[in-house]
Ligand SMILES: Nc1ncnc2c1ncn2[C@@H]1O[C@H](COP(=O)(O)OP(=O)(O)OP(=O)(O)O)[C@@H](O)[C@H]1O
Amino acid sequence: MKNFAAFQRLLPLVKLFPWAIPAIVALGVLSSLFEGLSISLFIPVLQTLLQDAPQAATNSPLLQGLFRLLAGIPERDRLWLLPAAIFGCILIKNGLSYINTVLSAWLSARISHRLRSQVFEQLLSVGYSYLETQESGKLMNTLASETWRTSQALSTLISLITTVCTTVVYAALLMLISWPLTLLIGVVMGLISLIIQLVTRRIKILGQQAVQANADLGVRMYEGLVGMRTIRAFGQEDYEQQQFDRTSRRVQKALLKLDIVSGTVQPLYELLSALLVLSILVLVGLHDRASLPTLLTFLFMLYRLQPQMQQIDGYRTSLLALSSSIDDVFLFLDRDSKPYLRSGTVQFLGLRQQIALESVSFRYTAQDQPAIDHICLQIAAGKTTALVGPSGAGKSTLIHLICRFHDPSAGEIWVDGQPLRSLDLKSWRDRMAIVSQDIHIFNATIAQNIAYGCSTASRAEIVAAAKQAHAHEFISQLPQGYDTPVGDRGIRLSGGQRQRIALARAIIRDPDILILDEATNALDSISEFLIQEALDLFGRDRTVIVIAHRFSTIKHADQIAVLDQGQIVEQGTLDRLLRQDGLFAQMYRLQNRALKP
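Now give the single chain's structure, the form predicted on its own.
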């Protein structure tokens, strides 16, 4: 039973549609009853055709009931009434089977959608620190492949339940025809099932190997796609092809082993079952020819039962193979083992005084050194605060804490006297906009990318924001203007164009707090000038927090905080920091020296 522990996790999905599974099972049972009845009606048909054969099986309750029903019908009429009844039962059986198939497909589609939605919701809500430790390709595999396999597992489980119920119906009908023969067959079928289980006992391990191989392939595909430019720039096509082929062959081998073991079920079961049926036919036919009509009907019903028994073992094998996918999906959905940022309840209506960091420290993991350590900083409302320092000093980490992508490991961040943790997270971020060097452009039109900052924006507002970001001119020259698709991650745009789209997205948001994370660091002089001009205008009377390596962009900052090794080592205006002749002055001189011809 422990092999099926994973399927207990499917119960919440089943409870989403509590009526569906009983309906599917009921339809399957009714379908089996009508098929069993149609097969049973062959006995009186054969008895009528073989009028000289003795009715040796009349002690069967089923046969006695059938003969009583037919007692008042002349034998000449039975030859057309009984086939008509058989056809009617088959018609009803297939109608119920079709409804069952449609309902099962509907349930599978709904469950698959619900699983994908829950996994994506988990991606959106889980703490960012968790996502930073996970491989993107593996997460994509869980979202795209393992959710589908999990819904397939649920469909297989429903089919197993239905098939077991159908088997019980057939077994009951066989018992009514001949209980001694049915018991004998039941024992033999049980032995056959035991043999099948012994042959396929490695299926769960092979399923785990297949899931891991698929996850590794997902990682390799993701890295190949997002790193294609780097791969080609460094001439590593052959190396990446070899790595991909090696990973793909692992998937090939894992799935092949899984299919080889799974594929033994059908032929092995069919061979053993055929041997059983033929043995019964020969032994009973030699010793009791008088019961030939009953025997033929019994064997025909047994023949219809055997695929059901075979399916039970096939479904069991498939479920074992899919159990690793269930574990993968529900392990990701498990909320107890993951960090979450809990939203506060206080609505943020705008920054009035300041953001204050009080002895704030942060570690990405308990084993890491502090990324920032005992930071104390006041960011005044309506002023520009610049964060500078060498790479790895903790500038971006500080921004992430202010945006509340993470919570501090120690200390507290205050917003107008309220702890940041107590603010409603959505209302806090709604009043904030970020423009960074590595901005994400969605695979959509330019208008949709700009409107991402404000989903209710009109076309006029989109155009106005683009003009303010100095983006309207190049957008107007594109073939479809604002309706031009920009490709994955904005690949059809230059760096400066992407940056101006990102700035327009921030402008249309009309935020209280504007965060610039090295927004102009990788741009040419013209693009930098245009964006800096737009930022200077847009940033007036707003709270601006800027990270910059180019000190020319922060010369008008109201205060500059210099970070080094996770701590603020200097703080003040540009002129004051230069007079102190510390780390900032040293960096400033080095940059100016590098810019001189």
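Bear in mind the structure is a predicted one, so any value in this text is a computation, not a measurement. Positions refer to the first chain, counted from 1. Under this definition, the rigid core comprises the largest set of C-alpha atoms superposing within 1.5 Å between the forms. What changes on going to the form predicted in complex with the named molecule:
- Comparing the forms between the two forms on their rigid core, the Cα displacement of residue 345 stays under 2 Å.
- After superposition on the rigid core, the Cα atom of residue 366 is displaced by 2 Å or more between the two forms.
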Second form
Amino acid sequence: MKNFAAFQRLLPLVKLFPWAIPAIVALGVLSSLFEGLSISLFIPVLQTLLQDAPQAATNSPLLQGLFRLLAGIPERDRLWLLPAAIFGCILIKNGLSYINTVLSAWLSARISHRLRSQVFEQLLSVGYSYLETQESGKLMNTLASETWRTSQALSTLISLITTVCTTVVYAALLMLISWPLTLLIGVVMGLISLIIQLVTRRIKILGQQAVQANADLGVRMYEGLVGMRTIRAFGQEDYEQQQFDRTSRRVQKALLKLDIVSGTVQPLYELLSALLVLSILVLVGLHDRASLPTLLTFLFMLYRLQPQMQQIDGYRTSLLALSSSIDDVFLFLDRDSKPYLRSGTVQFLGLRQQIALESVSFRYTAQDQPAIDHICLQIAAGKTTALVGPSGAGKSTLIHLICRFHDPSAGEIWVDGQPLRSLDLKSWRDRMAIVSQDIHIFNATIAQNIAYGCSTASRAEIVAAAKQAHAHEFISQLPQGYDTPVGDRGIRLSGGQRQRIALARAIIRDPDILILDEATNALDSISEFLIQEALDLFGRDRTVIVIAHRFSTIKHADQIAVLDQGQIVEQGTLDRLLRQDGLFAQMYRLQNRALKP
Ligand SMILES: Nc1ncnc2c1ncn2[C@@H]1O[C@H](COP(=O)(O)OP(=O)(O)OP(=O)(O)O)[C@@H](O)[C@H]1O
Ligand SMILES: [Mg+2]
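Coords for the form predicted in complex with the named molecule, given the form predicted on its own:
Expanding to the full complex; the earlier chain stays at the top.
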């Protein structure tokens, strides 16, 4: 019962609105009851018109009841009363189905919104270590396409429930009119359904292939967009186009195959059931002409039932085809299989003494070697600590551990004698500001970008922060000043301009702990000098951790830690390190030599 499993997975969503499903079922049952009644009323109409049919020659309890009711009404009146009643039933039926349609649409729109929102929430809360193992394009596909397809599955499920209700009501009415005939038809219909199932078994597999192909296409699209400049600069347009076309063609083929197979269901069904109806008409019509009005009504009802039964199979196959999307979304939403950083409870009110790293190690899931290997380091409050070292030494990783984007695999980080894990995560991050290596500029105005982590900032505060970051001059020259839209949809900023915005964004938070990861490396030397002076002033009495390749930036650091291959190889003040004549002194000399004419 694969589709039952798919249904079960949708259950938590359906439970959000517990009254909705019973309401939809009730409306479905009521509307089909009224439709069935309107059709049954055709029997007395036909009999009245034919005038020769013996009314009592039926053993159907439904019809007998109906005839008893009509017995007291003169024949003349029957001819306008009955059609009026039929019309009334049809009116009520359609009113109810309209309400049902609106209710279902409302429900599935609400639920698909919740689903998207939950996926996004998961994206924001799940541990970094999980996200790092996922392809960005695939995540985009989950967020954009698969949530949508899952809500489609939900609408399909609702339709399925409604249709099943209708079918049950019709089947009951048919039983009331003639149970032997209904049983016979039931058996034949069951056989037809079995034949159809042979076809639908393939649909599930094809559905999985289509989801996989779509996910791959998502990855290609994402790479094409993000890597556009590199692709063009290296003249790889043809190669990328070929790769894209190949993946796109796989989607094309997978979807086409899916449609070809699913497309056979309806014609097959219609042919087989037409055969069934015609055989009954011929068989019964030949033997028992007296009950012709009953038979005609029966067949008419059966005829109305056909599309419903057909739809049940259609909905079932759609659900099967969509079940891979449901899997994809719910696998992503599943919290048990993923790591989370648990926030502590101790409120962090400000750093008083130091951050101490005690034999801290960390390894990325994708790497064999630890990125941080048994590091011990004290970062004193109110002082500036510089981290230097070759590329890939683990400097950014160390900072990410201090920001608690990850937890160390071994060892402990202490904050004023408290384990970092025990601190309330929000209160910890609230007191810090980071300018990281990869700056993100949001699709918003300059002012909104600067005030990103400090939504209460006034315009005056924003301008003050921009001035400190030496960004005010270039912002004033923009067409709309601080209200200029930037990011993908607005003006693109240069690398140096982005860094200045990021610095202003950090400054405006008035942090206790300021972290600068190559925060000025994109600036020209004059700007860097000016900003360095401003940062020295700003960093006074704050705890500053600075990573820089240019040694001019770290001259005033209170201590310098030299990292190499995840370990601290040297540590001390600038003078001491130079005297030690180790890795640092070597790097320092090389840089100075390069600067000399
Ligand atoms: N998200 C990640 N997943 C797997 N490995 C990573 C990840 N980020 C960094 N690494 C690896 O961890 C090691 C340390 O990287 P890190 O970014 O800390 O270096 P870094 O000292 O900041 O270098 P740079 O000066 O170039 O910025 C590198 O070997 C890198 O390949
Ligand atoms: Mg780095």
